[in-house]
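Only one chain is included here, represented as structure tokens and corresponding to the form predicted alone.
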Amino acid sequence: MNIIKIKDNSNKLYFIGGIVRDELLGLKSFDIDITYVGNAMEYCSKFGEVIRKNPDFGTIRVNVDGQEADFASTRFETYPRKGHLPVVEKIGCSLKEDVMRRDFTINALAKSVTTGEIIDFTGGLEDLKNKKLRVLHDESFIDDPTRIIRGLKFRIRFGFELEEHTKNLQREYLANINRDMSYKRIKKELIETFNLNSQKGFEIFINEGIYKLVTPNEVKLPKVNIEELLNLYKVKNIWLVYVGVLGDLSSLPLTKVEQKILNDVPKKVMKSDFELYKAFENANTESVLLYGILYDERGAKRYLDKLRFIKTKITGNDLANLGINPSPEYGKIFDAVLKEKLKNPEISYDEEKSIVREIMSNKKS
């Protein structure tokens, strides 16, 4: 666990969610969350520098010595819109019921910042224990979907599998599926968990149809194993990379970098090196992976491994200083000298040229 001195003698500080369990598995943890049984604006701010507060949710972030560190009230939340941001209900509850809004009971462990007493309302100790992930109540997917995408994530962290229950809860849910929610936060969900680069868990999102909350279009596996082609092509999108072979992410709110990225792919198979090559000169790498899971993995590595790095060196100065005029036949005498350059890379630059007055010189005759 992250170490932070706070002098504080109340018990009613506690390390809350992710910190405790990667605690307890051995892992670090970058965040630093705490909770406050109460209200944690009122009392956080004196243990340093306040960053920022947070009313409608009770929250407030503290330099701490040097650490940013993120103090939370305890809350009481209901969902009055199901797959939205949940509201509010009373700020200052019980330490109990505020474990009890989480998503699984891994995530709902407590350890004092006073006396390091670990607190398990749900049974989060044995789940641990036994590599299972467990909602809180049955409500919980129906409340906020996007608890079966982070559910997907923890499998693909920790190995964890879903409890027999949970399973259940997330096939029904998954067969009736609410699209009023909140795509923005199933993107951020879908982000963190494919920025894992896991064919395993991407298998997994296919195979049990969490894809549904994404699209209702049937989607199938592709032949392709896509985290072997992201360890030879790094890109900094590795999530659209999976999510796009979905096809249809109408209902996510893309950039217009993820969106060009989708609109660069082509499709249909390209039949030739050239094709290839202007079908991907001004496009992402992620563009390139998606045609070659999609289409044809063969033609994406050829252009990614050879022709992307083949580029012809004459300009349109050259082509005026030959007697050209600027036209849009300039557009056609570069094609004509970049198929050249694909069949033999070697061709130098005066060999260019030299293509280009033979060209010249065939309009003529």
Ligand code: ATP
The other form holds:
Amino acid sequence: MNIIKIKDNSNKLYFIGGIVRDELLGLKSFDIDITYVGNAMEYCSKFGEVIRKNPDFGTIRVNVDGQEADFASTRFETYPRKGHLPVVEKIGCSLKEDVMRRDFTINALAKSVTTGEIIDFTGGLEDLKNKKLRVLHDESFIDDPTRIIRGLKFRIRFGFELEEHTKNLQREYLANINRDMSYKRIKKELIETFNLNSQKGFEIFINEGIYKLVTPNEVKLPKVNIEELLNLYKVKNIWLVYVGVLGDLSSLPLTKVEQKILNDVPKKVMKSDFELYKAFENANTESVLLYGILYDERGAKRYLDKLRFIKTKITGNDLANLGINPSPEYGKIFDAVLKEKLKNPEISYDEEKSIVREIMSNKKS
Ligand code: ATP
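Following the display of the form predicted alone, present the structure of the form predicted together with the named molecule.
Everything in the complex follows now, all chains and molecules, and the chain you saw is the first one.
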């Protein structure tokens, strides 16, 4: 657990969720989440400088001796609109009610700030010991299907498995998906899950049909090992190289860059180095990798290992100096030089100009 000293004798403050789980697993936690049985916004501002408050959820971020901690009021929530953000019914409920709104038993553990005692209302300690992920009630995935992807994330991160009943609930939900859900939240969890770069996680995603949350189309597991490919070629949007395999991501709110990455993936095998080069000269590496996974691994690697570093040197000025008037013809000339350069990357600047001269004299004759 991150060392954070809070002097408090109320026995109403509890470390909660991931921070308790991670401490018990011997892992470092990045967020400090503390819940207060009552209204945190009033009580917790005394622990340090207040950074921000969110009255709708009764949460407050405070800088405690140089460390930021999130204090939340215990709250009870319901899901009137399944698959969307819950509605807060009561702020300042009991610790037990607060714990029951959480996703898995291992994330529902609390640790008293005053005494250090672990409070386990749901069997989280036992599940942690047995490496199991168990939801807290049968409606859990119906209320919030993002929990299915969160489950996958924790399976990848901790090597845990779904407990049998939870696995059945997941199977049932995936056979009856209610597509009226918050895809913004789904996307956030997909990013966190697949940025972990795990081929094994992706195989679970496909084989268990978790991908159906994103698209109703059938998707098969590609033969290419995506994790290995991503270890060879570093990209920013790791998650999109995985999730892009689904093809249809129209359900997700994508940024312009993400949409461009998908649009730049050719829909067929490129037949020559020239075609490969032209397809990817203005594309992100993510697009090339997706092409490699979906159509042609060798071609993608050839582009990334070799072709992308080949650049012609002649410019429009050179063509003008050679007496060629600016026209759409320029593009064709550049392409012709490029074709030669792809065949022989050693061609020099002067030799490029000779190629242009040859093209022009062939034209005249
Ligand atoms: P991480 O190490 O990834 O931050 P975390 O468990 O702290 O893990 P958060 O997303 O920060 O994950 O959530 C904090 C806590 O809030 C969780 O431990 C869990 O108790 C609860 N929680 C988060 N998302 C959900 C959800 N979709 N449904 C129910 N409870 C959730």
